[in-house]
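We begin with a single chain expressed as structure tokens, specifically the form predicted alone.
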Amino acid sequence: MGEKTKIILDVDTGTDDAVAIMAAVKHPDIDLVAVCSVAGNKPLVNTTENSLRVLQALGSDVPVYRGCAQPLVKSITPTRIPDHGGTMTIVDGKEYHVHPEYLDLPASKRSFEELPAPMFYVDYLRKAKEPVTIVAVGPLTNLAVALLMDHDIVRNISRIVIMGGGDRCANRTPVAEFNIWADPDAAQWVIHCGADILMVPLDATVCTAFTKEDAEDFRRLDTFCGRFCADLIDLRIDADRAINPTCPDYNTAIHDALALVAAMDESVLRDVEQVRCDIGLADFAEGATLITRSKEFLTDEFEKNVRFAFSADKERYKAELMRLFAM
């Protein structure tokens, strides 16, 4: 057996983040160094506590570092385009949330670490004796702040795997995916930091959407992870049905866990291409993932900077989660 892959997981937990945490803890070839929380799906107090709850339920003592509660500059710039989406609705007096305020797990008995997440990145990566993989499945604020504090830490990052963005797909505005939209300035900084970047966007994750039938397959594993994953799939589908009652097909993409799985086995992705990617920072392009296709613009000064997955293999992804959650 070879050495385990050291991974730092950056999350805004969140239902699909919870599945990513479970997969990281259960993966036999991952050494999960730390979990860093960031505001995104919910405020920082919720995403931090939810991360701690999942780890506690797994019997894991992986440290949690609390990160940034606000984006770099977006929240103090009133001209930035407002949010056009939502993940909650009320039907017959009942609230439906894609991401509940707190996950339905016992409250955590331990706290987050004293060191803030960006400072943890700087401290850990300065001292690292081997490169580490960062899997970032929320807004990229923590990592951007760390790189602004000390850009030299990039030398000890082997790869950054990002769940975020979309070429033909969006879920927060007509052109933007949520994680990138939530802090587009941070995203622009990170994808141009010089590290090896793999983006797992909506184009890939929507190809792996799970149904109620898939949820039952996970539930039949009869393990905590299998049952909890099934419950989260059901919760997300029920919320989507309430929020979008005219949608003809109900399934749900567990976006964040695909990025974690891909960090270890990229064969779950399809149509991965090296591209030039930038992030829209204003007006109706706010948070848009902008891929340059005109060859005349691709020069030494305007080079390709991201590997971008345009599709994914649902069955391979599901099989890997089933394998991990059967343990």
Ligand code: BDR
Second form
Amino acid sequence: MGEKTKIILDVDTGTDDAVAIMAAVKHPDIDLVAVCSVAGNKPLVNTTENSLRVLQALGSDVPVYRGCAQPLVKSITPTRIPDHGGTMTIVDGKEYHVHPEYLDLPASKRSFEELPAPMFYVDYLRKAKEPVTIVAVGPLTNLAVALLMDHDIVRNISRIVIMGGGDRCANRTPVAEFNIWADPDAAQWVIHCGADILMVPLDATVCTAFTKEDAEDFRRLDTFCGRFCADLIDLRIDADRAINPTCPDYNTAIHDALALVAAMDESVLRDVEQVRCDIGLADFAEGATLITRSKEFLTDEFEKNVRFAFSADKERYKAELMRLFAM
Ligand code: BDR
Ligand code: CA
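Rather than the form predicted alone that you just supplied, could I have the structure of the form predicted in complex with this ligand?
The complete assembly is shown below, putting the previous chain first.
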């Protein structure tokens, strides 16, 4: 058996982040070094506690480093402050949340580590004896701050796998995916840091959306992970239905766990292309994932900087999660 892959998981937990944490802990070939929390789906206090709750439920003592509570720049422009309006609604007095404030798990008995997440990245990566894979499935603030503190840490990053962005898909504005929109400046910094970057955008994750029938398959595994994954799929579909009653697709993409699975086995992705990608930083393009296609601009100055997955294989993804959650 080969060496395990060292992974740092950066999350804004979050329902689909929770599934990514479970997959990382359960994966027999992953050495999960740390979980770093960031504000995103919910404020930092919630995303940190939710990460700790999932780890506790799994009996895992992987350290959690609390990260940034605000985006790099966005928070200083009042009209750009994230809100969570699009992910909750009240129907007949009942609240529906795509990401509840706190996951329905026992409160964590332990706390996060003392070192803030960006300082952890710098400290750990400076000393690392072997390169580490970073799977980032929330806004990219922690990594951007760490790279600003010490860009040399790139040497010890073997790859950054990002759940974020979209070419033909968007979910926060007509042109922007949530993680990138929540901190576009950080995203632009990270995708140009010189590391090997694999982007798992909405174009890929929506191909793998799970239905209530899929949830039942997970539930039948009769393990904690199988049941909790099923509950989260049901919760997300119920919330989507309540928020968009006319939406015909009663399914939900578990975006973040796809990035985690892809970090270990890229064959779960389809149509992966090396592209030049930039992030829109202002006005209508804020948070948009901009792919340069005109050949005359693909010069040395505008080098291709990321591998971008335009599609993915749902059956492979589901089979891998079923394998991990059966353990
Ligand atoms: C991404 O945004 C968040 O709401 C999810 O956790 C996922 O990381 C999908 O756009
Ligand atoms: Ca997330």
